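The chain below stands alone and is given in structure tokens; this is the form predicted alone.
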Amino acid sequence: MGREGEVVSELIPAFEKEHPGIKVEVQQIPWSAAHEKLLTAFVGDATPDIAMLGNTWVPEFVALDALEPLDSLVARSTDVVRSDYFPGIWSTNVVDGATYGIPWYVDTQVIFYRSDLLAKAGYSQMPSTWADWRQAMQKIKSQMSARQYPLLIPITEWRPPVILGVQAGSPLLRDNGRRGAFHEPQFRSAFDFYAGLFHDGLAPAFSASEISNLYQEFERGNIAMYISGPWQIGEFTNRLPKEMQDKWMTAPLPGMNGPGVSLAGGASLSLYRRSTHKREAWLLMEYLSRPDVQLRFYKLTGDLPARREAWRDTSLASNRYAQAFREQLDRVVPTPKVPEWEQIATKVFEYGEKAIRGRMTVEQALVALDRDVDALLEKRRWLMSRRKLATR
């Protein structure tokens, strides 16, 4: 999908010189439409051998029973190594104890920052809690205008309020996937500090389409930190001035009482039930997953490799961006693996910016959102209760 689709093309001649029986067949389709062209596929009966999901489908096609689970295949690989990779990643594709893909790639999400600025305000690096990071805030906005601001976070995103939930100890669902947990005192808790970041004047309560050009705006010193992924590493380099390269910095996010959690995301590999060439679609899985390959794979599309043993090559390992999202891999969590999780998320930032803009009260809010998410899981429930009927 998408540049991934592009570039596996390259990766490909030295596994069938490896391999010389096989021939493998590369369909590169846009990430726009890829979801919805591999569940046709699936009615279809026309499904791939192996495809590249991301680890919020993986649910979802679990739920079809489309993937083959892969746990005996891992138990006797001497090239999927488990233990090598980075657990919060690694369980994204974890459903009711089987594993059903293995991570190709990863993301997840740090603070992208203007280190002149924060030293500026007294601090020689991120603070780590968040007590001390709004109070950092605070002083870089002390020396601002009124037009400029130390954090920017989209309130079209759903990732930064779910993000916060998490680390205040959020299950996010609760009741095994059946019902909303957004009402509960640790999301509310974490939304509070959320929404307080706006009434407050440290963060614009701007869409990202209300955001003509962030590295300009970045370069100019209108606003001072950013919470985004890794793919921003190129962008930052790249469109920033040269002047302004020794200026901005990476770090891990900042908890609530201590260095916080992040989500765990990125793209995985997954074998599909009905594919008839089983045996050569989990060679080449395990090829792609070999640390040198990996390495390659990074090389050549930017995208942060799963194996942490990638993560020791000069390349990685010297790169003072990439650090923070080391050490925050580390610290990472899925999301609920439910099938509607992507519905859910749409439905976290449509009221949380109906609560920034002051639609809505927080209360409001967060009780009109856990209703709109037992509506989206009410089939969960229906289907859950049969099978526990079944299995009496």
Contents of the next structure:
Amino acid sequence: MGREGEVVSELIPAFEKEHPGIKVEVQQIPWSAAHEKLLTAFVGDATPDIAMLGNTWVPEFVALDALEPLDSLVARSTDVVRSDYFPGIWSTNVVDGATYGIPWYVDTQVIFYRSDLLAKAGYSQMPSTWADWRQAMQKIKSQMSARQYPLLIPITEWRPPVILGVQAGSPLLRDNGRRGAFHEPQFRSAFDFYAGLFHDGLAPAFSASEISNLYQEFERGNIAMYISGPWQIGEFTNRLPKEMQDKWMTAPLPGMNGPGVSLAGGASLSLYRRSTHKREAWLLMEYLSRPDVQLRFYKLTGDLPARREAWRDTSLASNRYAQAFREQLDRVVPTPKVPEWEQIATKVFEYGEKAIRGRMTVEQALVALDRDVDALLEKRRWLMSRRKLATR
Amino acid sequence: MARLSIPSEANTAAWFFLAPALLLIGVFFFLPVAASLVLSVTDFDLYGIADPGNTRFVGLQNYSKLLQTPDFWAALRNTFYFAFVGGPLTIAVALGAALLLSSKLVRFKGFFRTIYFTPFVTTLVAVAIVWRYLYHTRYGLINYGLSYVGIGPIDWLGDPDWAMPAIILMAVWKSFGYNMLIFIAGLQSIPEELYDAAEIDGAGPIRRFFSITLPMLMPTLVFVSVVTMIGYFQLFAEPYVMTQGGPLRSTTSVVLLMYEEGFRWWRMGYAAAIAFVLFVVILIATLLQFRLQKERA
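Here we have the form predicted alone; I need the corresponding form predicted together with its partner chain.
Expanding to the full complex; the earlier chain stays at the top.
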């Protein structure tokens, strides 16, 4: 998919040389069409042997019964060493106790910030608690003009409010994914903090499409902090001018009372149940999971490797912008593993937007959010109750 | 009314000639419509794709759920807003442009006709992306122009109150050229003698417009307004590309809602119900228009 699809073709020849009998055919599809294409392939009985899967999609494809559980293969493998993976990332692939994907590359959110602006406000490094973080933003704001903001979080993104919620200890969903838990005190406190950032003018109420050139805004000091993923390291390095390069840094996310968690993202390799070449497909998955191949993949794409061993290599250990990710990856948690998650996530930012723009109070927004989420999960509740009856 | 009697053998022949077309319409139109009608009384979704046994017959529940969802009413309101403000505006601009281009005073008619028609044949997605730049709050050309007349920066696509007007403006610009051409054709078919006679009787240009041009254009006007309305009720690509239905769902149209439910969240049963509600809305609006025009005629 996307750039990864192009690059993986370069890794294949070495694999085919190791296994002369196997011929690998790579199909590239753009990220934007991938989800739909894989679903249509499933309906049309034309699924591939292996596919790269955004790890938030795993529960959905498990619900379709499209994927092969991999636990016994992993147990026998010497190449796929479970203990060498980041536990939070690995667990995104585990649904109801069975593993359906092998992490291929990892992704999570950290803070990208203007170290010079933070220093000017009296901070030598990024604070690690909400209270200190907020105070730092207030200090930066006091040194800014009216249309400059310490923090940019697009209000059309669901990750920031969800991350804050998880940091505050919210399970997001309750009763094993049967109902929403957004109206409970944990999420409530996170949501208050989130909405407060906008109310107090620390972050602008912009949607993602309104930000024309993030790097320019960052360079001009219109924004001092931005929450984003690893692909931005390359973008910040290439798009910011040379004299800016020692004026920005990355840091793990602050938490409620100390270093905070972030979300476990990335992509996994999955094996399709209907594949007729499962043995060969698994060999390829093992090959792509080796630390040296992971490292080559990192050098080709900038995608961070899922194997901790690969992180010890100098090319990664010496990249100072990657260190925040290395630290954050030890503190990542998966989003709720229900197929409806993505739609629920959309609801979270929609109600967040309503609260931020003052169309609803925080209380009203969260009550409405739980009501909508419960309605979305109705089918799941029905299926779960029926399945229980069937096994009895 | 006189009844035509057709010999029965001609009837058979007619059926024979019609068969290929009817077959195609049946397979590619009526069958899918019937299938989606069936779909709309089930809760067919992602789980249903996995195992058809996970699909329940829910009767009219999709419809009742839909009518209780604020998002649906918001989408319907947005669609009406777009159709009833954007539609007449498009027709008015098109008629104005057609009158100007039919005037004897204007030169370079062919040139202007082409210029005005060009947006209509340009790819909507490309146009929408360009307009997104034009509307940009800080760097957009439109706000830049407005700042010269002392109007402060408007957050065109980011303000829930301005987003729909912004989309309407773009849609009018994009589609009035087509209607304009039809109006020009309609204007050309009005006999010149009528104007000459009216002028001799002492009718001024305004009187001539309301007593000759408008009544003579009525059939064209009916056609244009029905086609425009039906098109506008299906608003989709503009908000899909420019605003993704935001901010605060202020530009989510019924079709966009249907697309999201159906192809983003795979709740096909629910999406099919939305499609039928939209069908009924368009049907009523079209019938109403015909009735109104007939009364006036």
